[in-house]
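Have a look below at one chain only, the form predicted alone, in structure tokens format.
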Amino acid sequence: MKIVLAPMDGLTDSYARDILTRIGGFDLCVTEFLRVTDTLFPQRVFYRRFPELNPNNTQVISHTSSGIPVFLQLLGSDPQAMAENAAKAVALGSQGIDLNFGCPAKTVNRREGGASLLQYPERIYQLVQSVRQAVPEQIPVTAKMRLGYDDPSLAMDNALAIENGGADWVTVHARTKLDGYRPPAYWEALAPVRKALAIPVIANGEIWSVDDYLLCRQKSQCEDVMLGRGAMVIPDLALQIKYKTGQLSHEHYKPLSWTDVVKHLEQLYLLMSTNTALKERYIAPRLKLWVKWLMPTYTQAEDIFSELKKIRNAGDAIKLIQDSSKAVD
């Protein structure tokens, strides 16, 4: 079984790639889509929406620091330049290379980008098969989807298409693009391209807790999963979700406290100020956007919370929250 951290632009950054691997469980991740015209990018480009490709930030290129693979995602609708990027990453160290037919944003669809490709099949493969021939053989090509745009009535025809494009495997996003985030997620819905398929299918949407997962897995067929929000909320999900299956023994898994999420955060404040790139002041927002996912998880990120958003100085922001890990103590 397989678990994947989902690429959530504005979230799921190399800074909470880095953690969220650091917590461990996840086999695999996949950057926040790099958005392609007619562009051939130049290599910084491609370093700054995926930092683990530069050398100087990691120890094994295309690696977070606990030595999780991630793959480059890209997003985009000319099979050519969609390829020329593709394999200029390639040559740069990326693991795989991810293509996007499900965000569900309005500036991407209305470009003909993410889940406004679910229309047309045809485009799909063209695409699919047009980066699969421009990487080597060896590296992974994989796609996400949609059930749909409008309604799923396309869902088995892209997920064929994928497959016949030469991908490795496939991830599907429970919902159409017209159902956005609002649950529930039909994983019912999976279970017949899990069937049809001879690649992998992974199941993401809506699992937020373990029961969520098992539950998911029973509906849709489908062993390997991808969390996204889920994984902001409970950070060790994919750990919960491996014990829970028996893929750790009990010596090998340790419920999270929060003095554990705590020095997750201060690694996070470490990351975000050593990188001299990064701005002061998007520091502190970042450590709010966090505690205010784990609030449902944790009553300590409820109880420090009202006053965290007040403050705008990173170092003060981090001093409240390992105050809160010390009154736990």
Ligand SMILES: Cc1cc2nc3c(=O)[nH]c(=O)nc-3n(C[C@H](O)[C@H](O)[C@H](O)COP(=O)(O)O)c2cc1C
Contents of the next structure:
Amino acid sequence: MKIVLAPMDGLTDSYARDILTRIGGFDLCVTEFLRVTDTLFPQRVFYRRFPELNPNNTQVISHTSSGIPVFLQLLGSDPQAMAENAAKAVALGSQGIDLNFGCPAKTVNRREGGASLLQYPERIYQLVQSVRQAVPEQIPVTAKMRLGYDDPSLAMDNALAIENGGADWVTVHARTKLDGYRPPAYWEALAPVRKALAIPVIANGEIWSVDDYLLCRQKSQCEDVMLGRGAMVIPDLALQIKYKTGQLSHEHYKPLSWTDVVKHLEQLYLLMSTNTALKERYIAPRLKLWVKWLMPTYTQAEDIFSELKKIRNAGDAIKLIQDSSKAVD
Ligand SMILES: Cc1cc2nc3c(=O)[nH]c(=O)nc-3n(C[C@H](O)[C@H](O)[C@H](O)COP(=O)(O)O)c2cc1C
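Next, report the structure of the form predicted together with this ligand; the form predicted alone has already been given.
Now the full complex is given, and it begins with the chain already shown.
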């Protein structure tokens, strides 16, 4: 069973990927989408979106500090530009390329990228094929799609287009673009796709607990999953799933306490503070964002949030977070 950390623009940046893979349970990360128009990006654009590619930042290129591979996600509709950028990313060391056919954002869809392409399986086929042909055979090319644009009637056609285009696997977010992020996720709609395809299908959407994983597995018939927001709320959700399904032994599993979480936030703070390119004013909001996501799981996060919200200085923010772990865990 494989667990992939979802790309989430504005949430799973390289710092989040670093923290969450250090906590563990993930087998792969995908970067936030890089939107391709008709140009070949210079190296610095790849490094900005995908700092794990930059040899100055990392011990092993295209891996997080705990050794988990990271794929670059590209979003666009021009097969040639997508292929050229994919080839460049691979030349810079990207371990794989993921193609985004699921983004519901208006700006992206107006320019025919992301989920809008789900109306045209033939174009999806061409995009996957073009990227597949541009990168070496041993580099995985994968795709992430939703069930459809307005409705799920083309789900199978799109999944087959992705397979026939030469993708190594496909992740399916079990909702249409029209559904947005409104629950539920239609996990059962993945089962026929899983059955029809020879390549692996990774289920995604609304997995917030181990029970959700088990139900999703049963309904979708997919063992592999991608976790998004659930991993922000329960940072050790991937570990919990592996433990409860017997993939991880008792000795290798310890529930993540608030004290543990605070240590990871300290590390996040240190990493961000030592990055000279990162503006100081970015760091406190980032810490607040994390604590906010953690509130449903940790009462300590809830207890400090109203005070934390008022703080602008990153040093004061991390101090408040550190102090909260000195109380009984
Ligand atoms: C804030 C946010 C940003 C997202 N950005 C991306 C993205 O860059 N690329 C992508 O393929 N999906 C993106 N997604 C979709 C997620 O990868 C995932 O498919 C979705 O959140 C459903 O999974 P979840 O219920 O586990 O969160 C984003 C989702 C959120 C909430």
